[in-house]
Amino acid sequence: MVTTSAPGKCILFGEHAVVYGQPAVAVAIDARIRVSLEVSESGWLIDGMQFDKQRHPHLDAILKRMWISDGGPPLSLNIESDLFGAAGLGSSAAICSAVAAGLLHMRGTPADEMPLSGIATTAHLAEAEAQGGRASPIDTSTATLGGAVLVSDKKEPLAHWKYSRDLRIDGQRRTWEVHSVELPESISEASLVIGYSGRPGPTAQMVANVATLLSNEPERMEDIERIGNVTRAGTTALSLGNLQAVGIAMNECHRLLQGLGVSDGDLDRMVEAALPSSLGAKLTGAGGGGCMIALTMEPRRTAEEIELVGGRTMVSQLGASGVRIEND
């Protein structure tokens, strides 16, 4: 048996504007997800049960890529995860993530030398693959790289460039720049505090209410451009440790985004609530539901607050590791 395990994320600036070739930066949280494979002699099953490819497409695309064309044999996977589910936390990145890895060390790849580039890649065509051609890279290279993550249209200077990514979406070949952002030791003194509101955020419908708004206002085009720069200032405050700044980069991009009109009243009622114990707080993710974020150097108390009005809430470090062999 191999058990693997990838973490799931948060986006801390830039989610929306990236669709529009603005940068958007993630950070690796602790909560992980965990997965065990091992030769199965019952046909191929999932938590002990049938696999059903139509509820698991993701893990369908990546067994096809990475073990079935290649002849492997059934196998049984078990999930384990501390996770929201469907919260915009990155799940499903974090299996695809995790499964490549165990796949590729059942083939003999050691767990020091798992070529990380290469299971983002895979793990990021196994995504596009399940939601019908259309995904970013930033859920799977954040789960398999680890840290904070920046993803661009174009090489950013503030960060480490990694490698590209590039996807044909309806059409037409959708390139990322995918870098690393260094966190220094003074990150540790904050926490940040994830906020679920108990509903998913519908990601496709969020995305569609904002390209039908800046089609009908073209002028709101500088709120994307605006949360573009947000976002690059926050990235050097954050490579910095400048933990003020940071949030200041929170609460603008949370302020430009409601004014696109993603977040909610739950999400809003959760910022709220954090931010007098907080430096900085905003909804992650597509809005409409999902989570929200909190930078604090008071985790126990902005998590009493958030769940005071209703959300549900887990504490995390920034920056957790990546896609790691956990019984190597």
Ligand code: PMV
The other form holds:
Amino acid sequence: MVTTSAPGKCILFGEHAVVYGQPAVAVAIDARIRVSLEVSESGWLIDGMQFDKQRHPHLDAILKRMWISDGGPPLSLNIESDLFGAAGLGSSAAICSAVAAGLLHMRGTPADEMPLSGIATTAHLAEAEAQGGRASPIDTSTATLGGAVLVSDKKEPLAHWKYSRDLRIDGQRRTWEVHSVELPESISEASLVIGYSGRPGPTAQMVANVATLLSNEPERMEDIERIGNVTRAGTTALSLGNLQAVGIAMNECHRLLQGLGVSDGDLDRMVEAALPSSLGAKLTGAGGGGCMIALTMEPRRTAEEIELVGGRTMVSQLGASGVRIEND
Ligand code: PMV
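The form predicted in complex with the ligand is what I need now, so please give it after the form predicted on its own.
Following is the full complex, with the preceding chain placed first.
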């Protein structure tokens, strides 16, 4: 049996603007997905039950690409998650990345020779296939590489370029440049508190709402560019360990995202509640539900404040390690 794991993610800066070519930065969080895989004598199984392709389109896509196409035998997969499900924390991307690493290991790739850009590419293609072609590579790259990851339409000098990813969407080719952002040791002084609204964030709907807003009010593209500039400033602050400035950039992102109409009452309440004990707070991901994050030196107090207004919380350090084999 092979057991692998991959982290979930939070977007620190740049959601929605990344759809229009601006940079976005995500950090890997401590909450992980763990997958164990073994050859099965009883056909394809997930958590002991018969594998239903409709319920697990991501897994179906990755297994077809990496295993079934090469005549691999049926497998039994067990999946455990520390993440809130369907909350924008990248659980499907983490599953794709962990399964891809597990399949490679079963075929003989040593744990310390995992081809990370190959795993991220395969996981991204599987996500895109399962979601009908719209996924950006930020979730799958963060789950695979770990740490902090910056994705942009172009190479950004403030981060270390790793690889390009491209995808055909609606007949057009879309290219992303994937970078890692070096995190200083002092980053471990701060924590992220993740507050979950209890409702999934409808990503496709929120992306479509922003597209409608921009087509009705083209001058609002300035706000998208502002998010891009705040993201660049926030990334520099992050790599220098200037936590105060990271917090200010997060607050500014939240204000701009509110202006785009993607926040809601629950997210705003949690952000407000977290602010007195935090360096910065914002919604994370698509909005309209899902999660917010607060950067704080007092995680317990911040978590309590978020819970008092109805959020479910989770505390994490910034920049957990990426996909790995657990039982080598
Ligand atoms: O819902 P999430 O956390 O996967 O975030 C979506 C982020 C967007 O920028 C809104 C969309 C995207 O594809 O990057």
